[in-house]
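Here you get one chain, nothing else, as structure tokens; it is the form predicted on its own.
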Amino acid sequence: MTDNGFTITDEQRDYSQFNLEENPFPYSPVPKNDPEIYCGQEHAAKRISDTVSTMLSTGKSKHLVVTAKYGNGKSHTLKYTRSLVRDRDDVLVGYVAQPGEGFRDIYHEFLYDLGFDRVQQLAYEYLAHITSDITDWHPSRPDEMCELIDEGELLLSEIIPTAIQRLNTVTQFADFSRAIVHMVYEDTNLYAWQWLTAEGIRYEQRKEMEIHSALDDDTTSVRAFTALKNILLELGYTGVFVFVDEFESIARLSPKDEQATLNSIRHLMDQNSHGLCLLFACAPEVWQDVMSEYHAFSERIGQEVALRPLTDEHLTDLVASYLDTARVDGTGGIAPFEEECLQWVHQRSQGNVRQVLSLCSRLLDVAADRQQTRVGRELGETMISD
């Protein structure tokens, strides 16, 4: 359709003379939930690597902060460690997009991510764990308990009452624990999902639970945050893993709703000293007013690690990765692209992947439609003055 000089068609570009089915390169610059690709950053990968790993080895809580400039990788160094570790059938992962007005929005954050079948879950392997101690039924799965309460061979009040106590001695909160067991009521299940994400329920719901309190405020999200962390440990997990990425975002809190915050963080840490990890992007002129301010949170964490702009070489493996998602001739390198293109990229980013992403991407269209098979430094700098 071509119309007042806009030309819109749904008419895809052909990449063939590249040697590529399609552009590798994002359009938007924005980290995928599962990346494939992490380049450039070795540094980053041992400290991270070794903080994981301490906890994974020793269920000691270990935490660490990742600092870089803007469209440096923060949040694509969080998503690609929680795609290592996310299918692990040991810990627990949850990914919170940015911390909100305190540690309650956190909380909710993470459950949301982890989800009301994964939590149900939950329930209903606890209630094995249960099952397997007092009667003669031993369902090792969560699903294999389900179809027991299901086909009526077993009743919920056969076991309820017992998962009630020993949880409550396990949780050190009596309504939570009830929360996780009415996950596995048809009737109420969602009146537990919501309260154990901190949305708040009206008192007749909680009634109908017999739970005495609402989950609303920081103090008791911590509390419920460290009672799910130890139904994982009773039932043999490793731990948690809590990704928080644009942490920086705490700087728009008033000072008294920021320290609130920290010190929310700093008291879950203090309250599980095993299994728990948690690691958080924050830019690094933030990170470093935390430190300065605000000992008592940062000197809990102890690490940090600083993101670097690509070098010329890590700029070229970048590209190379990428190139080779879309390649269908198995060759590899960096064709199209020629060197002097490269380092001209390198230059006008300065090494900042964001813009290295979007360069590529913009240069590769560019030369398709000008039906060019190679893509050089010139091509770059016309596209720039266009």
The other form holds:
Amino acid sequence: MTDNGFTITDEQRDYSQFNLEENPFPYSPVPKNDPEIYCGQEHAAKRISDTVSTMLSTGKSKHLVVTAKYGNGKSHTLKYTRSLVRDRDDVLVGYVAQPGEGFRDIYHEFLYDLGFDRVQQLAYEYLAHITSDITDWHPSRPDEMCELIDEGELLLSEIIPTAIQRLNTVTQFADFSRAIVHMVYEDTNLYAWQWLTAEGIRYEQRKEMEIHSALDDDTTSVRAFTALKNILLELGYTGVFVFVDEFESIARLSPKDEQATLNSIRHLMDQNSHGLCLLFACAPEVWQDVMSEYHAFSERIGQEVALRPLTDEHLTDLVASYLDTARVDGTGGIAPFEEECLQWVHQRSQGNVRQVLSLCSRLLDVAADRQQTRVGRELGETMISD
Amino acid sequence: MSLASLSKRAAMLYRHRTLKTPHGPLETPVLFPVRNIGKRSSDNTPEYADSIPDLRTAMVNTRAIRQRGPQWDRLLEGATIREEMGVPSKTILYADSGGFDYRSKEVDTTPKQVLETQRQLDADIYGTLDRPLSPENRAVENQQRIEESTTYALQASDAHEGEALLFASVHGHDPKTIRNTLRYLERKGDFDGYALGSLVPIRTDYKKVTKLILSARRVTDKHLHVYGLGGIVYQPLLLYLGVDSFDSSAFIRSAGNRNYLVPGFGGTELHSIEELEHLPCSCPVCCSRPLSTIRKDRNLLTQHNLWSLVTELRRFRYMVAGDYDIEAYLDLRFEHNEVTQRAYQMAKQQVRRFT
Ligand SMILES: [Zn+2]
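Show the other one: the form predicted together with the partner chain, since we just had the form predicted on its own.
Starting with the chain above, the whole complex follows.
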């Protein structure tokens, strides 16, 4: 369809002349949820690995702030790290895309990222834990526990009182304990979930679960988070990872709200000397302000690692890694890009990852449209002047 | 358009069965009228066993009888409970444990003792010792009661022998607990049926009660009794949900409040009706007596009320036998009451999913 200069087609571009199945560079600047490639930034990788590994190996809490200018791969770094720890079965991992208006929002997003099913599984895991203690059954997984109940192998009403009592000791938060237990009842699990995610529920619904307080502010959210983490430690987990992206957006809050948010995070860190790893991604200038204005907060995080713009060498690695994901002949390298072209990309992007990927993506498409087999520097220059 | 032209088998769980008992076969679904034998005479159940031929059933309270000294002594000396009640010897008796008294009291008996008394009463159906729940209790307390009742039921199962049927009393205020408890009992014990309790205090929450009954119906094909909900409004709903039997004292209590029960209408206070000479019912009580006579005589009123409960059941059976559209019938029945209508609509959806 060609009309007034528009050409809209569903015909796919052909990348076979480059020995590629497709254009491997992302069109959208949003990082993939499960990135496979991580390039350059060895120093950051080392610092992050160290932070994460310390928590995994010692159980002691450790936190880190990753700073970088816009487009230099903060979200990518966070998501990549998350993909490394997410599949471990001894930790719980949650991603918060934005801190929102305060800690309550961070907590809310964290729980939402875990999801209803995961939290329900935790409830069953806890029941399994109690069951192993007070009966002859030793269910090891949530679904096994669920089945024992459904099949009537064991009596739910025998398990629940002990579960509630023990949960209260573990969480020091009776309402939280009851909400967790109610995750297994189909009549009330949606209310329980709403309460647990700090969404707020009607008084009658709370009453039905014997929950007395509302979970609706930063203070109770910190308490709830700590309660959840304590349940995990009781179940033998090593700990919880919280990835908070775009932390710089707290600068948009009023000074009072910003301080309140930072204070809540500080309380969270103080209450959780074990089993917690917070990773923040933040624009450097906002982090500088936090460091200088809120000592109580910065002292506790202390650690910061700055992502750097890509060097020529990193850029070459990055492009090669992306090309590898679509390469048909297994040759490797930067072909069809010419070295000079990548140098041009480097100058033009100043090593900004997002721009590098975007330029490479467009270059490859233009080359495909022109049915060229190589992508040279002059193509980039024409592309820009077009 | 006549009802008959709507004729079709609706998706419903209603079932017709024959239960074998020591005093003969029992056609279900069936009502067990609660018999307050020996209490204050005003509470007494009127004679019905001879005048209502399809009501050769009664529900008695084991604990209450056991505690009534002189009567218990007579029973020990050879009198039969049926004689004491003045009912035919073929009357089929369901003896519940009287656990309702243990809502607020400590349990002062054992499953074995209850069984002994039930045997002594020559009951046909034994309800196991139980501790009903209360919505006012803490959840943990109710959980403990559920566990207690379940343990009692299993002890009764171990101790039970003979021809009489044993129904395990089951409690719970959520479907998961009901399913779990029933399956647990099914697995560990030996019961002829199950009796769902603790529904009376939450009876106005039709939605919840419906869900609980369905969750029990879903788990077992055995006889399912529901304690205490056999009143004029609940009955059609219970039948539709596939409940096999129910008991009620509503006919006595209503008469006490001068409430005149009519199927499809529920109860009407008689003092609000002035100008009529005759009431609309064709039962032996109402067909020939003027309103003024019935209004004055609580016993007559009780008797009529019982006829109403039976008529309700007969009518439902008739609809099924005649292959009428039960759902259309129930749509009409619940049309006038928003609450029960909503409950029925929900029950209908769940039943359709279920069948
Ligand atoms: Zn009548």
